[in-house]
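Only one chain comes next, encoded as C-alpha cells, the form predicted alone.
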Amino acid sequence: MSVPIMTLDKVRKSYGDSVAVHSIDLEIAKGEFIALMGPSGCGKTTTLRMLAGLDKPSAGEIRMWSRVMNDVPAWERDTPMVWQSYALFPFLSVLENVEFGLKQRRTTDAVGRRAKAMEWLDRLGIAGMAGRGIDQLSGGQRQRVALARALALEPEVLLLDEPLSALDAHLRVRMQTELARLHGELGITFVYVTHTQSEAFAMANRIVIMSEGRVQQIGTPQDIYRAPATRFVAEFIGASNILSGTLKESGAGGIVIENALGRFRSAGATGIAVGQDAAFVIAADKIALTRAADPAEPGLDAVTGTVAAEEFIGAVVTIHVDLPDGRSMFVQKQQNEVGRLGLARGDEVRLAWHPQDTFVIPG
C-alpha cells in the first residue's frame, strides 16, 4: 500500500476551552482533489491551516509523506495557499508579485525567476497583464494572479482556502472548470477548502464534510449525494428528503419504518434497534411523480399530498409538496417531464420510489 502524500492522525485544535477540530483521522493521496466542506465555523479553515503549517496541532500528527510535520514553520513546507482574499502586494506588479515566493526560496537567478512566472501567467492567461497592478485587476484576473504565485512553485500539495467565494455566478463555474483542467494537468495534490457544494461536487474526487470540528462523513462526491451517513450530511447537501419515524422490523427482508404517514421499507442495514427512532432518506430526483389519482405502480413505496409550489432552475424544476401530516418533500424533475403533468398549485400527486433507493440513518 502506498503512503499517503499527507496525513492526519488524530489531529485536535484547541484555542483554551474552545475546541475547534476534534481528533481528526484523514489520508490525503497523491494526485488527489479532495474538498473540505462545511458550514461556517465547521473547523475546515483551521485544518487547512494546520496543513499550511500556520496553525501547529493542539493533539495529534501531521505527516507529509512519512515525515512529521507538526513543529515545521509555513516557509519550509512545500504546500503554499490560495487565500480567500488573494493576499497578493498592492505595492508590486503582477510579475512581481507572482515572482515572490520564488524570490524567497532562492532556488534561482532573477532571469530564472522571471522566465518561471511569466510562464505560468501565460499559462493561466494573464501574460499581458504582467506588469500591472493589482488595483488595476477584476475579480477574476486576481484569482488567476494568486494561482500563478502558488503554481510557479511547483508544490507537492496546494491548498485553496474559498480561492472562488469573492467571485459572481458565471466566473465562479468558469474558474471551477480551470481549476479541474490544471489538477487533471498537473498531477498536484489539491486541498480545497469551501462552503459551496457545487464547487466540491463539481471539482473533488473525495469530499470531507465536517460540522462543529468533527468529520461527519468522508466520500466520493457520488456516496454523500446518494448516501448521506447522518442526517446532518444530508440536510446540508440539501438533495435529499428525511422522513422519521420508529424502527419496527430490522432482518433478513430489510427494514421498516413507520410514522404517521404509513410503514416504509429501506434495503440498507442499519445497527438502530427495533423501537427505536429512526429516518430514512430518499434523494430528490429517485422519486417518481404522478397524479394522486393515476393507478399506483406496484413493489413501490409512496405517500400523497398537494402541490405547495414550483422552482425552475435551467431544465430543472423543484417541485414541493405539502403531506396530510404537515410535513413537506420535494421533488426534482427535468422541465418537459413536469410539464407533461400540467400540475398547478394545489392538486393532489403522489410521489414513490424504490426501497432500495432509501438510506436509513438515526432518528
The other form holds:
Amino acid sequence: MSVPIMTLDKVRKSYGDSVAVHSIDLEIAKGEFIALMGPSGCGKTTTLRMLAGLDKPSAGEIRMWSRVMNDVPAWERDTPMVWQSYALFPFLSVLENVEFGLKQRRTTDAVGRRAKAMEWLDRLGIAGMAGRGIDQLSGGQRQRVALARALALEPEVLLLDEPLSALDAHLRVRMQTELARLHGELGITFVYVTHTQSEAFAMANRIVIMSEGRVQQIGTPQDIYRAPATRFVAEFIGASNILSGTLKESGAGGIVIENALGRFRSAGATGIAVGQDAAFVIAADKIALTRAADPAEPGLDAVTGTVAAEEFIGAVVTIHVDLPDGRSMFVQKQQNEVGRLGLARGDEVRLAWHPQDTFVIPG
Amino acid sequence: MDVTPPKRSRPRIDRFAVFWASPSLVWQVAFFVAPLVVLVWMTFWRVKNFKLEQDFIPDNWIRIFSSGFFYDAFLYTFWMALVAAVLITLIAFPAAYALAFIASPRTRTLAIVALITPFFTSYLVRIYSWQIILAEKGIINGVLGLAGISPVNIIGTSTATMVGYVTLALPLVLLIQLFSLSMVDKRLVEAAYNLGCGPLKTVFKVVVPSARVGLVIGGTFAFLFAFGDYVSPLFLGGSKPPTLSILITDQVKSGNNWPRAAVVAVVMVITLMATLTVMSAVAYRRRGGAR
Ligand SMILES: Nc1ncnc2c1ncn2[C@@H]1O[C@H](COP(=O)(O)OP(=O)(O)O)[C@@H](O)[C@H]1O
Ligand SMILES: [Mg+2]
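Please give the other form, namely the form predicted in complex with the partner chain, since only the form predicted alone has been shown so far.
Once more the chain from above appears, this time first in line as the rest of the complex follows.
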C-alpha cells in the first residue's frame, strides 16, 4: 500500500471511565470502499466521528495523507458525512441543502453553485424535487438529498454512517447498487459504517469487523467470510460452524483438535500451544451431506447426527443437525442437492469435510 | 420512487377534543371576548356632565382620530415597543445560547430558577428600584460623579422607559429563547460543521433558523408587554411623551371620558392582535414548498 489517504494510529476514545474505542490501527487506501462492521455499540460511529473531526481522539493519531488531523476542527476538513438520521436542514429547500456546503467553500459564484447542486440532484435522480422542503420528501428521497449534499463537495473521502438503515428492504438493495456504482464512477474513498452484513459484503472492498471498541479482523469480504480470525467474527458472520476442543497436535502434519465427537484435522499453522483450548471453523457450504448409511468418502473428517430442522431462503437450504454430544451444526446446500436425499426430521446423516477447508482459532 | 408528498390531513375535530377544550373556551368568552364587546360598545357612548350615558354616536372615534396627539402617541408607543422587542431579543440571545449550548445542566437549572423568580416579585417594586438607580441623584450619577463625570439625565426619558421594558420582558423572552434553543437538533449543528461552516456562521445559518419560532414569539411577547405597559412610561419615563396607556388614563382622569379611553384601548387591542397574527405567520412560515 502506498501512503494511505487516512490512517488511524492507536486511536482511542473514552468518555470518562467508559472506553468507546480502544486502540484502533487502520490504514485506508485511496479509492477504497471500506466498511466498518460490528454490532450496535461497538464504536463504529465514534470511529467515524473521529475521522470527521466531530470527536477528538483521547489518544493516538489520525492522519490524512501525512498530515496529523487531531487538532484540525471539523469545519476545516474535507470529509463530508452522510448521517444515519440524514441531518438535513429542515428550514432549507432541497436545493439549498445541497448548496450549503458549496457556499462555505466559496469556490464558485451563485450561478456555478446552483448548477453544481442541480447536477448532483440530477445524478441522484431527484432534480424534480429541488424546490421542495425536506418534510415533503419520502425516506428514500431524503437519503438521496443527503448523498447529494455530501457528494456535491467532491471530497476525497466520504463518510457514511448506516445510511440505509432507515430504508425499507427493497429500497435498501437499490441504494446499495447505486452506492457501489457511484463509488466506482467517482473514485472517492468511501468509509461505510454498518451493522448489516449484506451491505458490507455487497459493496465493500475491505471490511473491518469491530467488537466492544476493538478491531477483530480486517480483510476482504472473502477473507472474513472464509477465514474468520476470531470466534467473535465467526459467530458474527454466522456462515460457519465452530467446534471447540483441545489442541492435541500441532506440527508439519497439520493440527489435530480433539473433543467428545472425535479427532479432527486442520491444515495450516496456529500460535496455539498443544493442550490448550482451540476451535476449528468450517464453513456451512463446505460440508458434504449424505445419509449416515451411505459409504463414507475417504480422506474426509466427518461427524454423524440427526436432522433437526430445515430452513429455506431462496434456492438455499440450511439444514440444522443435532450431534450426539448435544451440540449442533448447520449445512448450507442448494435446494436441488438436498432434494435428491429426500431427508426428513430425525433422519441420520453424515457431515463430512476436507481438513484443508477448516482452520483453527483460539478456543 | 417518486412518492408524492404526503398530504397534510386536516386534524379531525372530535367530540373528545371539544369536551376538553370547552373550559378554556368558556374562560376566553367570559373574560376576554365579553369585556371586549362591552369595550367596543362603550366607544359609542357619550359623557355628559362627567357622567356616562349609553348612546350610539361616532363622535368619540372622530374626536380621537382627528387629534394629532393620538397619532404621536401611537407612533411613539409602537416605535418604543418595536425597539424593545429587537433590543430584548438581542440582549437575551447570547445568554440563552450560552445556557442552551455551553452551560452544564446544573448551571442551566439554576438559571431557569433565577429567570422564573422575577415573575413572583412585584414589577412595581423592581421599577421603584430602577428609579433609585437612575434618579438625578441616584446610584448611576453617584458613580459617574466619583469618576468626575457630570451627571446624566436618565430618569424621565425614553431611555428610562426602555430600561423598564427590558426589566419587564427580558426574563420571559430569555426563557422562551432558552427552551427553543434547547430543542435545536444538535446533529444539524454538527452537520453544518461537517460541511465546512464555522461555529459563528453556524449560529446564524443553522441555530437561528432552527429556533426561529421561539425567537419570533419571544420578540413578539416583548413587543406586547412594552406596547401595553403603563408602569415604566409613568414612573421611569415621566409620562413624556405619553404612550397610549398613559393616554387612556389621561382621558379618564381629565373629564371622566371613559368612551374616548375605550377608543384608545380598542385601537391597542387591534394593534396587538394584528401584531400577533402577523408574527405567528412569520414564525410558522414554511420553507421550500412548490415554487
Ligand atoms: N457522547 C458519548 N458519551 C458517552 N458515551 C458514549 C458517547 N458516544 C458514544 N458512547 C458510547 O460509546 C460506545 C460506542 O458507541 P458508538 O460508536 O455510537 O457505537 P456504534 O455506532 O457502533 O453503535 C457505546 O457504548 C456508547 O454508549
Ligand atoms: Mg452508530
